[in-house]
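Here you get one chain, nothing else, as structure tokens; it is the form predicted alone.
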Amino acid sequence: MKYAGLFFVLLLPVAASAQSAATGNVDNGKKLFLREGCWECHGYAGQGGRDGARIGATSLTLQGVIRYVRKPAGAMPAFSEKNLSDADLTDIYAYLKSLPPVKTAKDVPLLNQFKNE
């Protein structure tokens, strides 16, 4: 018991920078993906497009986001350490994090004038 004690205080750096991580600058993140061109593929509001897959609001964990950005599939180019930092990929994620959810078809007015009659 008297090792608890240790182990809680040897741990709590360790969930205070998880959790720092995980929080991002959304502002720093916005200035990124237009900068690193994200936008290009992956739309302004990470809408997706031809080239690239919807990425706003994502549901992916920033771990994710990070793995993938690293080793993507298909034709997304990789993104070192050396390109991206983890911090400028973790801003990205706030960003990303921080986008409104996308509207369904019958959210969106004009589309509903278009309904079959």
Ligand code: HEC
Second form
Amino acid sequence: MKYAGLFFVLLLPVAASAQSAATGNVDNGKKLFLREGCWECHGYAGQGGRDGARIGATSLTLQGVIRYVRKPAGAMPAFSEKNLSDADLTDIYAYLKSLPPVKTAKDVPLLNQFKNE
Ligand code: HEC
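Could the form predicted in complex with the named molecule be given as well, to go with the form predicted alone?
Starting with the chain above, the whole complex follows.
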């Protein structure tokens, strides 16, 4: 971690020029999300599933996600920097942020019709 400061100095100009969420590469993030098996527990669209929490359009910060993935609090396996770099997680974060928030029943017009009958 000695070079963590340097890492961010070098990364910042790159992140500032990226298109989405001011960080990361959405397409690469999607690839990593699939390659690393995040989807197996969290679903293809981060919608959550039997085992994983809903993480699509997460309200966590990038630092929060990195911290969590390195040292999960519950049933989730940890991913070390060797397997998944901070840059990789920045891309995954951009992908998660690019996903639409999950709709609730009241956002689906057809369901509202039924409710009023
Ligand atoms: C084996 C199943 C599994 C895999 C694989 C997995 N997760 Fe998780 N994840 C969980 C579970 C279960 C939780 C809910 C809290 C807990 O038990 O740790 C969670 C929680 C999280 C959270 C915190 C959500 C919140 O709002 O607090 C983040 C962020 C997250 N996962 C990201 C990832 C990423 C990124 C990957 C791929 C690199 C991944 N997870 C792979 C099971 C998994």
